[in-house]
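Next comes just one chain, in structure tokens: the form predicted alone.
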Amino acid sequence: MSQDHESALLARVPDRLYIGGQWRAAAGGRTLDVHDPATGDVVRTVADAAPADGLAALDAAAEAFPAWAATPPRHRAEILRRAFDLLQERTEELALLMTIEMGKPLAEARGEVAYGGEFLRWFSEEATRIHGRYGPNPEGTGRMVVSQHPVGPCLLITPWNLPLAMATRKIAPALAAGCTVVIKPAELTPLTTLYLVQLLEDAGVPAGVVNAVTTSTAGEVCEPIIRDPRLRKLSFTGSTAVGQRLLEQAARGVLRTSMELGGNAPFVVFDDADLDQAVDGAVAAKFRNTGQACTAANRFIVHRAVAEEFARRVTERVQRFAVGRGTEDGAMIGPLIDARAVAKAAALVGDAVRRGATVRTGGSAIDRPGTFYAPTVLDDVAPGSDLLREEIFGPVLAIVRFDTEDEAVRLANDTEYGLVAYVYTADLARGQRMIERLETGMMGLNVGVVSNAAAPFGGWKMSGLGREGGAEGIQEYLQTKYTLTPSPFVPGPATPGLSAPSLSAPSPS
């Protein structure tokens, strides 16, 4: 990929805020720089919103809400479908843009475009399937009408690791339900969201329905929006600590909230597992997105009888990984997002090694421009090691050995998180027991990737609230209304003997 091609693409990406259908500068002309983590170079400078800009975006969303909520579902569906089609046409541009600002290999970026696009297609179909119900009340005195309505203006806060898919996973159901939105992307990867918003504009999304604010001061910009009584929904993907603070702020307005927070996924390999499948699954579950995914396996809990062979095979695979800038031919592992991520990986690996873990391969940062950490396999990680408690968010595979099924379950559940788990076994009954026993919102049984637009994504415990994707995803943006109407049957000559039943309590005998 030539530098001229990259520069031409970057020049086409909007560099301003999108509010009320207009691209505009931030208050005071503030700007922030966007860096390529593979080189450290500044690749684009964009508007840096102030609190006044955030409230202006909410103004636009609130003003646009009544008309958008009243827009026929079929029309909303057609706009989302056009957005999906445009996304397919612009796959290469979006993939390259994500590789530049986030660092993932270009092949993976193309995969994210496909995955992110599916939310636009899925929710374009769900827009016309918003259901209610009608029926008699038990007493027969009336008819119950239960209907679903859009919750109102929404604030969507997205992370840096999957900048397209996390945006479409929130925007698509919100628009399908009839809500308007303000989206605040991560400071580190704002370009993909700005490109997406322009694409939505091209697809026919009316002014004010989608508004985008990029900022380096997320707390200052988002808190006034959250405190504003016009906001009715908050959706956030990110760390548990930030999610807890946002929940505290949202409590004042009793906002509907969706929280997709931290993870600490176990990957359990039993002694009867197909090791070829298990190694393939381990590589996919750990090293996709350079390990920077909330669904990434963090703790590999492997039966002692097969642990040595599993470690040998997975180490051989990892040693063949090509590390480089995502645009380089054959690159499989890109940079971590910034220097803090490299320091965190180094600290967690160092702690494990001091406690007795064996480094099978990798184990250090790579001495080259950018923020690269070597793909790493650690074996015999000791209980109490920090990386068994903390989400590493990097290319480090840590193996813990176990002897019994009960021990595997205990180790897998020994975390405050419960987003996803992976289990490999040939025993169908054991697989069913693990479905019942593991404390997790999602599970892959003999598969290493579970995410799908048609499935409900979300966790248990400290991993969050609510679900994104699937039939459940649109419900996060709808609220229920119950209406009681009189019975259509009126007692009279035409219906002899029909009368309203008495609702008085029977007299004690």
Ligand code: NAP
Second form
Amino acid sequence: MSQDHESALLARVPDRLYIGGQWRAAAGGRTLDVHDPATGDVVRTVADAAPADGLAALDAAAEAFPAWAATPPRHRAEILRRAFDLLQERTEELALLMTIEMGKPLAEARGEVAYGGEFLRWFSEEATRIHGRYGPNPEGTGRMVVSQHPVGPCLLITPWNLPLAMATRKIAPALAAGCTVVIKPAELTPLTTLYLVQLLEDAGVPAGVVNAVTTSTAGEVCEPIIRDPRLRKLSFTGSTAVGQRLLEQAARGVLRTSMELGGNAPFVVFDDADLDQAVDGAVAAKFRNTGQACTAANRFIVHRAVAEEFARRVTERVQRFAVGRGTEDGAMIGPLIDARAVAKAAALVGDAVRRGATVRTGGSAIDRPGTFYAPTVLDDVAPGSDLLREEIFGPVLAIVRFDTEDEAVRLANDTEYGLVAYVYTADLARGQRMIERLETGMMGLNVGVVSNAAAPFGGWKMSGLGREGGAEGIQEYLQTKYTLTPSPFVPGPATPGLSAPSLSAPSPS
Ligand code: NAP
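For the form predicted in complex with this ligand instead of the form predicted alone, what are the coordinates?
First the chain shown before, then all remaining chains and molecules of the complex.
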């Protein structure tokens, strides 16, 4: 990939806010720099929105809402489908852009374009399947009509780790349902969103339906939007701590909320598991996105009888990983997003080692430009180690050993989170017991990656509220209305002894 090619692509990415169908500078002309985490270089400078810009974006979303809500579902569907098609055509550009601003290896960035695109396709299909129901009430005195309506203007806040897919996972169902949106991407990865918004405009999304504000002051820009009574929905993907703060803010306006928050996924390997499959799954579940995924396996809970062999095989695989800038041929592990992420990985590994863990490979930052941490395997991690409680969000695979199924369940559930769990066993009955016993919103049984646009993605406990994707995903952007109408008079043969129901009969309120 030549430098000129990258520069030409970066120069084409919009660098301003997108509000009401116009690209405009931030109030006061503020800007923020975007860095390549593999080099530390500034790659682009974009508008840095102020609170007034956020409210202008909400103005545009509120103004566009009635017309978009009234747009025929088939028309909304076709726009989303065109966006899906354009995304396929522009895969290479978008993948490269994500690699530059976020650091993930190019092959994985292409995978994210494929995954992120599926939300556009899936919800283009769901847009025409927003149904209600009609039927008699039990008393026979009336007909109940249940209809579904878009909730209204939405604020969508997305993280840096999957900058495309987290955006399409929210924008696509919102638009399919007839909602308008303001999207605020992470400060560290605004370019992907700006590129996507341009693509949506090219696909025919009308002015004001999607608005984008990039900012270095997320709290200051978002809070006035959340407190504005015109906003009706907040969808957030990010850390649990920020999600809790936003839920407090959303309570004032009794907003609909979707919260896709942090995880601490257990990866349980039983002694009857196919170890080849388990090692493949472990590598995918741990090292995808250089470990920076909410679905990343955080704790490998391995039966003592196979733990040594599992650790040996997984270490062998990890030692073969090529580390480098995501554009380098064969790079499998890229940089972490920033220096804070490297410091966090180092602190968690340091704590585990002080408590007695063995470093099988890696265990330190890599001395090169950018923010790289060596892919690491830690064995025999002691109970109480910080990395068993906290999301590592880095390429560190931590193994603890267990002896009984009950102990495995206890260890797996010993977390305030409940986003996803992975279980490897050849015993179907045991697999079914795990489905019943693990406290988790999602589970991979003998697979290491579960995400799919057609599936309900989301967590239990402190991993969040609501679901994205699947048939459930569009419901998050719809509200229900129940209407009672009188029973129609239908002439028919008289039935001896039965009189017509009276609408004036007393009924519970
Ligand atoms: P984060 O710090 O919570 O940031 C997420 C988003 O919230 C960013 O856009 C951020 O903007 C914004 N934000 C921060 N403070 C805010 C405030 N006071 N008001 C409004 N917005 C605010 O999380 P992160 O570190 O970027 O992302 C990693 C976390 O996301 C991990 O915990 C991971 O598990 C979670 N995640 C969850 C899922 C899921 O589906 N469950 C998917 C992906 C990631 P700035 O960037 O400008 O600070």
